[in-house]
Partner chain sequence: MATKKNKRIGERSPVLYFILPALILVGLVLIYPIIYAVGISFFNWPLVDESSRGFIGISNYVRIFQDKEFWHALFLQLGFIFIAIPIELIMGFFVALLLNREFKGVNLIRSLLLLPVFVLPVLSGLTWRLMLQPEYGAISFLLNTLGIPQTAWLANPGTAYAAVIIQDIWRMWPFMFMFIYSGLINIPSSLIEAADLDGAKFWDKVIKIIIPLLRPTITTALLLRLIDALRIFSEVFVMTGGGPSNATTLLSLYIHKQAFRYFNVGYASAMGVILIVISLIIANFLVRRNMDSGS
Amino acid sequence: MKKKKLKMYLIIFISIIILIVELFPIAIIIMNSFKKDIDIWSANPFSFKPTLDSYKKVFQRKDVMLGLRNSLIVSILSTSFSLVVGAMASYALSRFKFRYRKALSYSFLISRMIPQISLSIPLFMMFRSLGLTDTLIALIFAHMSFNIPYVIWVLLPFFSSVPIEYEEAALVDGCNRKKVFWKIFIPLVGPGLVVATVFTFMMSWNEFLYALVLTSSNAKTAPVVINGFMGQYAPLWGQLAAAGTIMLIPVFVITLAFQRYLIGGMGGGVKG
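Kindly present the structure of this chain alone in the form predicted alone.
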């Protein structure tokens, strides 16, 4: 009994330490967003008069507004397309038996492991030949290249765990494959879809490298624009912190909104 309690206290203690380490940078960025540049590097980090000057300057910049708009469009569209394509591919891989099915499944996993830097130049050359550089379409397709394999592998255990009897009963009742997929499987794998939606959106929202290589002015996303605050001679620390805090808001909102489904979905599979 004593051992169990000791183990529980140890787990709680380690969890608190991990939580503090994870939250510390977030607390710093939020606190600095309410400081003047001169106060950010002062000896006492808590001695400052809160101000919204950095936020006002950020919201007055057209490039930041454009970057946030581009980030939102690219994240929403690439997530939506990736979910549809990834869910259909995952369904096919889990339900249909054909040659090289396993090899095909692992090829998606391997493609997800390729470093982005290795693909950024080939993608740039491909989109350049198509006349799509510095466009949102190019970014959406680039993001789909890493989002679709992720969606497939997240949803595979969910589709595989749906009992075959559900599918057979629906087919006997007159449903075709299309109806089985949309009306039977999609509601059953809902928790997995929520997990895939949240993480693919966050991956697109935070993506930096493809946006840096594939855009120059019109299609710049927020991370690239904010990186410009580092400046040639002196970083704009206050504006950097304010813009970083603004970038956190959609992530917090989505995570909190879907918290219940995320916890259930990350358990994996459908409870039959």
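Starting from the form predicted alone shown above, please give the structure in the form predicted together with its partner chain.
Chain only, nothing else included.
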């Protein structure tokens, strides 16, 4: 019995060590956000006097504020559009019988895996010829290229698992398909919608490549602005860390709040 208790303490000890090592880089970035740039370049990286200096500077920077605003707009709008459109498509794919239904589901699912770098070139050329370079509209559309397939990917199993009797009853009662969808299905697939919302939002919020390729100044999102802090000669680590920490707040709040949905979301509806 004593041996068992000892083993338990050992397990707890190892777990805590793993956790400390794993969270070390995050701690570093948060710690550096409370330092001045000049203090980061000198001396012991672990000794410092906390200051809000970098945050003050970051909040005064127009480019950071614009970047955060753009990130929010792009994330919220592309998430909303993708959710509506993706949920409707999932409903059709799970409930109607029509030709090419299977092929269509397959295409939607597989299209989630197309590498962004391959799409970035044609998207860049398309938006350039449409005169949409460096606009938020271009970014919102570009984000939908990964968000819509993702939403369908997540929601399809949720829609398929709704018992068919539910809608039969409603259809007999005289509801039409649109009403069935909005009034009956949407509430029933609620958990799926939560997963889809959380993940599409985070994918957009974290996205970098499209923002790098498709924007130059007006439509820059926060990740691109943060990368700009590296500068040519002297990186502004303090401000970079402060802006980065601000970007992390929604991510961590979402991660911890929706913890129990995360596994389903990471697999993206894939059954393990």
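In this text, rigid core is short for the largest set of C-alphas that superpose within 1.5 Å between two forms. Computed from a prediction, not measured in an experiment: that's the story for all the values here. Positions refer to the first chain, counted from 1.
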**Report entry** Exceeds or equals 2 Å, Cα of D37 between these two forms, core fit
**Finding:** yes
